[in-house]
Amino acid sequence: MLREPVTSIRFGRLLLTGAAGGLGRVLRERLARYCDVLRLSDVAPLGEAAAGEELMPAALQDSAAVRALLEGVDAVIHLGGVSTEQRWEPILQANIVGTYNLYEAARLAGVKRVVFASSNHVCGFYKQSEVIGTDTPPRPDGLYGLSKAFGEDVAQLYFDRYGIESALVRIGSSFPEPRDRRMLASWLSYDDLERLVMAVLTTPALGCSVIYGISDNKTRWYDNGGAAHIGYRPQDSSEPFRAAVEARQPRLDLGDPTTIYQGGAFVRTGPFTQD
């Protein structure tokens, strides 16, 4: 049974980009609560649309698109594009230039609050011995988390010029349960993601605002204390996992990068050539 909506507040139509994915997929079941339309688009099949629901598919490249996906729209939940680390042509269309087409859409359709998917691996060259907050400067440990720090600085961009407010929700790692001992720092629930978007398109000022996409973990690596005006309150933790996720990895080699850094085995995953 589904809970209760976490905010009385209701929207007319809210974009959701990226929809077919695996977040996508679970914010989809969960965000025609709050609003009279939920528009779906990405370039994976979608299925077909439920009550309230609109779909329009678009490449993020396509800027013609984008900018018919754009209209009419409230808010965004921006979670499309690439979301592994990949080769550098795909990653620069979908998530370099469909970043600036989407941001350039809200602009011209008037839309003032992006909830923008950025990532952990925007920082995952900072050890696990540290802790980093929400002014943090970008360590990106691949061409993803690379473009997605170029996704923070659009949006920052477009505040700025344009006053169109955003969250940068540095993502963790969220799955039904921390899959390793990593993400006993990283994880963040379903539940908690929902409250985590509810949060930044309710809050009355949200500005340009990075924010870590993360549950209550007793381990941590991230301190959202800059972002408390946005008014997220996590109320799951890893900590219920973590004898399970010990008992399955009960060594860690700490001479290995994916132990030494937060961004795993992001820091050493991906080809760099074209070859």
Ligand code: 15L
The other form holds:
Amino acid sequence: MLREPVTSIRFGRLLLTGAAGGLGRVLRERLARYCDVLRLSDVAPLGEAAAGEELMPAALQDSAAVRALLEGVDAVIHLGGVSTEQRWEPILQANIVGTYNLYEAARLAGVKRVVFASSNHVCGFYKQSEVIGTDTPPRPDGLYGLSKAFGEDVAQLYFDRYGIESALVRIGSSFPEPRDRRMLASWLSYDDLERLVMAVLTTPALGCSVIYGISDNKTRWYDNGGAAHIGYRPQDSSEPFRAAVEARQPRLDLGDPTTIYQGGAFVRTGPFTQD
Ligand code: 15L
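Alternative state: the form predicted in complex with this ligand, after the form predicted on its own:
Once more the chain from above appears, this time first in line as the rest of the complex follows.
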């Protein structure tokens, strides 16, 4: 059951890339309420188009297809690309070439706002004993985090040169509930994800701004003070799940890199090999 819409503002046409992925499926249902037409894209099957939906499958490395995707849209929610640690080649194609293609297509089509799904893994090698802010320099924990750091730089370049506004949303862990002790800090509920995306789309002046995609968790490694202008107010917290999570995982190995660093298991996930 969806909650009430978080805003009465409506858009003409929104583009959601990565619409067949985990968060894409969550936002597909929710974003439909805020626009006349929701254009959905992915390389994976998207199923049947519902009323008000427009399906445009595309590979992000295909610049012509991406140009067509951006035509006639008011704003983009860019979730597309590789979302886990993988070999370099798919990351290069979807996240490096693909993100460049997306911004270049936005420029050509005159699209002025992008919600860029970045990741906490841009900063995964900061420690869990640190609280990092929106101006903290990247410290990627792998090739995936590195590619998201590149995407953030592309967004900054296209803002400085062409005025395309972006939110660089360093998403924590967006799942129905926190799965482990780490996610007590990194969790983002689906309702808060919707609140965050809509805050980014509707704030009058966005600029090119980093914001951490987290709920109002009691344990926190991220300070969103520098993104207060976006007006995102999370309303959920991982705290109600704490007892169950701690019961499942009562002891942590405090010397384990996955407990030391914010990126968790990503800090030692490979392979970092060429094809
Ligand atoms: C991410 O960036 C991944 O896309 C997601 O699958 C989770 O693993 C998340 O980070 C996380 O750090 O929990």
